[in-house]
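Just one chain is shown here, as structure tokens, and it is the form predicted alone.
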Amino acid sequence: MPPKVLVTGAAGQIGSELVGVLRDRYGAGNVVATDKAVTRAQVSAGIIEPLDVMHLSSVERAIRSHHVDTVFHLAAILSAAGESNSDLAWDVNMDGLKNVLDASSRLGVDRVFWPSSIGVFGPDAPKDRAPQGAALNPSTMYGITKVAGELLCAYYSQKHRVDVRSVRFPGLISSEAKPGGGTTDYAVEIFYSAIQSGEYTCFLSKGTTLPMMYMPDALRAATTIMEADPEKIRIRTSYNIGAMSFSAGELEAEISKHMPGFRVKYIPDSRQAIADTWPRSIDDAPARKDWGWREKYGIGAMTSDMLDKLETKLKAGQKTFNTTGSPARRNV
């Protein structure tokens, strides 16, 4: 029998194309979609209702409503966003993730999905390769909410037998989703702005480098595991994952392989002093040994992809891409 899924944040960056993910793979009537406020053009066809996990009984009625046995709690507030609004973050990505794990403990859900982040690395963390067990001192909110997530998770697995899973994401990329307030948005912002305009304003320097990964890869990390068998998954806090490493520059290049006249200028803001504290690489080894994690996508064949996405979604508001301005595209 497939499970009963329920997504909380389907309308975020990783939701939006879970849900269709999850669709596919267990069929469109086993999988509801739920968010504060979520509509039928930001999720595959199927079951949506809204749902704010600040309120545990909301939760819990929604999880017994729908015969739920998974979640997939994704609903966050993200590094950038964070710095923003230190108090919402706190709010909504402790005592919502906490409102979900006393759910689950409470009406023995199976299983639970919840995304950490590099995000939990400090500037004392190795900037290269940094391993499962680096010491944990972030240095934002957002941070240290998914610090003390992850210890919660540890502990309601411990203490309350609730199969929790988790990664520590990569900055994402995504063709589908806009960004939601990180500070690896500029890998996103980038990809719009070589197709429309040419050019890209930059809130990072040209050498920041960091973990990266495609969404195809991060959304086939959180099926994988889920599907891992439980004895498989020793670490139950979260797992690094990884990918791809590569600056703003290396990505500026990388794209000019197919838009040579493209150009990126480099301004960097307040973002820039939250991913000077993040490691450039990390040693996912423990995740590929565990439960078998590969990536399939490096830099090369994810601009590509993301190019050949956006262009086509883009074309409807824009007839031809090199006369506004932009370069026109060159394959490689």
Ligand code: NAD
Given for the second form:
Amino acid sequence: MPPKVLVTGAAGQIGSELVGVLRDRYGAGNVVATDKAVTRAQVSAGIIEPLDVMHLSSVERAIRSHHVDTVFHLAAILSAAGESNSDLAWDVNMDGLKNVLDASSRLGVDRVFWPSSIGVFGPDAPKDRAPQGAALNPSTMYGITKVAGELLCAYYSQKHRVDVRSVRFPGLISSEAKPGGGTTDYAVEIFYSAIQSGEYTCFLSKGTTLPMMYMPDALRAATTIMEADPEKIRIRTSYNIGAMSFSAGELEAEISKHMPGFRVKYIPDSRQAIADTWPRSIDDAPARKDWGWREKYGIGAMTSDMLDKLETKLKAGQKTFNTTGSPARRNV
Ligand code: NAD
Ligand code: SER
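Got the form predicted alone; could you also share the form predicted in complex with the named molecule?
Whole complex next, starting from this chain.
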């Protein structure tokens, strides 16, 4: 029997693509896509409902009425947005997670997926290959909610027998929904600007290096850890997972291989201070050993695929698409 799945935050950067993957895997009728505000255009065809995770009774009603046994809880406020509104970040990230865990415990949900982040690390964590067991002393409200969330997930696994599984996603790069207020958003924006205008003003410095992952790998990580046998999940806080690390300047150089006229200016803003506290790369040996994590995309394959997908999407979306400002793409 396929699982009956509820996705929260389904209109976001991850949800807008994960819903389609889950519907392909388990059947469109078995996946309920929810968000505070969600439209049909944002997710693939199937059941779509409004759901605010701040309301426990609404979360319980959705789980009960659709006989849900698996939850992918994605609703959250990301790092940069969280620094602009720290009260909202605390409320949505903590109360939303606790409501999902409480409803899951009371209503007998089998499995919950909840993503943590590289935002759990702070300035005292090793910058290179930050290990699974590094000290977690983040200096952002987002990071604080992720560390507390990881501990809450482990607590509910032990005390309430909710089978919660989690990964610490790096910055995610994708071509469907635009990212929702994170520090790594530049790595998506840069592709839109390269295609639309041939130039980009980056809010991080040229040398800032962060762990990153292409969305197809992130979606595979989510489904792989959720389908793994329970005894393979030895870490019940959250697993480090890595794929690639690059600086903003290295991404500019990679895009320039395809678009030689591409120009980037670097004018760091408040997000630089957040990026400076995160590691350049992380060590994900436990995820590889325990449940077989392997990435498929590095910077070259990701860049090529992003440009292909975005060019197609932007041309289809804009009948009057003006390419005069953008540099010609050449085959690499
Ligand atoms: P996003 O900001 O793109 O989407 C989050 C969604 O949550 C939005 O559609 C928003 O409408 C919804 N939401 C906000 N408040 C809500 C509420 N009260 N009730 C219901 N829905 C609400 O975020 P994303 O990038 O899709 O991230 C999903 C999860 O993955 C988050 O936990 C995030 O911390 C984590 N993550 C993302 C990245 C990344 O690079 N995208 C990296 C690491 C971790
Ligand atoms: N991409 C996310 C952010 O920048 C990392 O969790 O907030």
